[in-house]
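One chain follows as structure tokens, the form predicted on its own.
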Amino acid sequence: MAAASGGRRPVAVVSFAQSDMVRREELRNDVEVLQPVIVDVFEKVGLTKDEMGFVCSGSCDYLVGAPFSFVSALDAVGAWPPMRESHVEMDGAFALYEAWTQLQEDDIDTALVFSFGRSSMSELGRVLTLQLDPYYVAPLWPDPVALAALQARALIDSGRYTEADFAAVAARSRRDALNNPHAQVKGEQTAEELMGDDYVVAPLRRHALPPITDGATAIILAAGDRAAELCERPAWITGMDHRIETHSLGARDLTTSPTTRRAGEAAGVVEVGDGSGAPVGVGVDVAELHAPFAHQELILRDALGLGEAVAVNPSGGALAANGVMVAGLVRIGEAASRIMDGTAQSALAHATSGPCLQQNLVCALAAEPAGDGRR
């Protein structure tokens, strides 16, 4: 479902919380973890859970080892008085796509999206392989790094990107983790200092990887008026859009990533430029860009057309902190954030799962709401 704004509801995100991102949670559960972060949201609207008109939220089963997590999660909220629900088995950024469609109807102004992840509890590259084709990929038990060393090695015989291109990215990350109160991995060492790291899979090397993280967020949107009053700047959604590759690895130019190319366009952020077809990106002061690994911040940003002026992934990325199911809707919290406190007049969010960029949702925010939605 394409879904730019224009002629739609315009809707905004007016407050955005996150736990401090670590390797591990020792001593608290999954709603110990999440609560302070559902306070920490609402109170910053000066809103209660019986004022939203819809809840909704993301995570994986798989990684806590029971069935139903989710509803157990619900004691972070408050599962009494009932309320209207969903979940999604997906990164947060999929249920607020949910939550967005669902405050394009005028029954409700607003709505709760929420995400929580321990990833330290679970063998995590088995847990992952469960996602892959269960066929043919599935029984020979690839873990992500290996998928993303496969794709990384395909960019570099591209001859487009080398391994220090890879640890420039790195490098950056982690020195702008160092402004981030939540980020579990910072530092300034160079992208020289970091070519010294030993291999995981070759060619990437420990810095190219994310950080096994735990934690939570979660975001509050509101539509139309309602956002207005609720805050003084709030980030409004000028459009938003997923796309999802085809399941097989073997069938995808890993190098590219064609579908968040069309879901940027599709959400107003991207535009095919000259006679090439290169994608051209439109004006944004800053992109949070999902990208778990070093290499795949550079096909993104290809896909999307950000050029050196757009500052890309200033919270240090899923680089610096990377709770699964959790920080795609923390790029979209981030991005939004750098509106709210008017250091950004427009920014896009992106978010994936899957292996090797295999589903993309690109979110577009600004300062100002688009064309003459409905208010």
Contents of the next structure:
Amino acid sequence: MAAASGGRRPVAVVSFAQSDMVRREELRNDVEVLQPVIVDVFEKVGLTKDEMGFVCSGSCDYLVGAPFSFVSALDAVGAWPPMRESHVEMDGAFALYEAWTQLQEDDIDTALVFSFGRSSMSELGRVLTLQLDPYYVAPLWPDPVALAALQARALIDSGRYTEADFAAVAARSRRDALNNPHAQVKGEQTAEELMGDDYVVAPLRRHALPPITDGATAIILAAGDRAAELCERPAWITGMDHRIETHSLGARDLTTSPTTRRAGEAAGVVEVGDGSGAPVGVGVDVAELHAPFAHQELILRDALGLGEAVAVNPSGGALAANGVMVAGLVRIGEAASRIMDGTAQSALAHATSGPCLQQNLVCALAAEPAGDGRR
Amino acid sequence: MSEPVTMLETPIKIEYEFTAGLAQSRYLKGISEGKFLGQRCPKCTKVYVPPRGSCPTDGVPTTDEVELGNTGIVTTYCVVNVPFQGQSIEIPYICAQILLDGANIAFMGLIQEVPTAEIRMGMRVEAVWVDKKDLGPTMASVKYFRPSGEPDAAYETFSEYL
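Moving on from the form predicted on its own, kindly provide the form predicted together with its partner chain as a structure.
Okay, now the whole complex, with that chain kicking things off.
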């Protein structure tokens, strides 16, 4: 079990880059979308790929329908001379977890993490259905919107939230996205105006759904003194953990996210206080939550005990751009950027995978390394 | 009790709309005009064909377009004797790695108009295209390669591409 950093080697995000997030890349292939992002993430800290101790990527071959597409994506990085390299068939946030683990070994000081995905090339709903239980659920072809709608209905039935609360989340996301040059869905509409949207699958109206997004992103991690050399204000990872729930949807309480809460506890940003059992977020100025559907942000806020003082998704979040395999790593990059640009002292990033928030990762970031302070 | 279920069929079908990308689109446009277009790495100066927009060694964009010749070298080959489902060419036939003149990477091509016993490494070959009116942005525009009649290339000229 991962714990908040005591005794660990401090590792920080020192550079972050992303492409513009768009509905459809008409002309460029994966490598061509990714390449400028890789160039950008290196230029920001004056590094080259030859200086990377480890490279790890996250992507999904099903998105483009090409086996081993993650191997050819390495053309955007350059793979000679041979390097230490790995890949996860998951969001790039989980690739970052692997890189963070690798950096605990003292023989490397830097790692490149990247992810990419063009969701526009296929029927995304059908692709994502293939991650479901192959015997009893996938043959029914319930798409992600239908499953999220079941979750949203359960949340409304719990009495905690209403459709108007979903609209308020979407309105705030779109407004915040006006300040994010890479975001795809942005605007000034009020929650009341958004309530005029039609249902896609009740109780989810159009605004409660994420856009379909093509894009790519990259992060450079550095350990110890190297991080401080490369970046004026590194965003130190003070804790990180990820947890998974059963893939049997009927066995879960879809209105809560116990794995997010536990990952938050292990990352050191959630405490369960005073016998009430209610989680309380601690030491978080900004939270970037990977909530593809509006109601999921509400579930995540509750699981992490985030109060009104915490700025949630100032980037616009996944409702503003939801690159499959990309949006989770972007959350870490956006949260780290708030520390690197001096607007926050501490931040939390969350990434999810699977239907209805099945898998959850929490990454705690701060302007100062945690634990014993050893660099 | 009835027989246990031991197998379950779950048909899966997903349709894709493929986009070739900028570099490969340029290449396919060249093919539809009856020529091979490669791209050069600004760093290591190697020429890639078909180009993929990036140098896989250096990880930098390949922006410099290079028109390659219609001739090249068989670096290595395989004689296909085994029938398989969907086979469109009469066996035996020759599948070869062909290093186009001016390129720094070989690609796979069909060799015809030569007895299978005579194919060899270093053989000089040329592309045979479909009629001009039938050219299109598809590799079907290149019917096959055949011996060009030039003397064989020396081993040293292609040994690094094996």
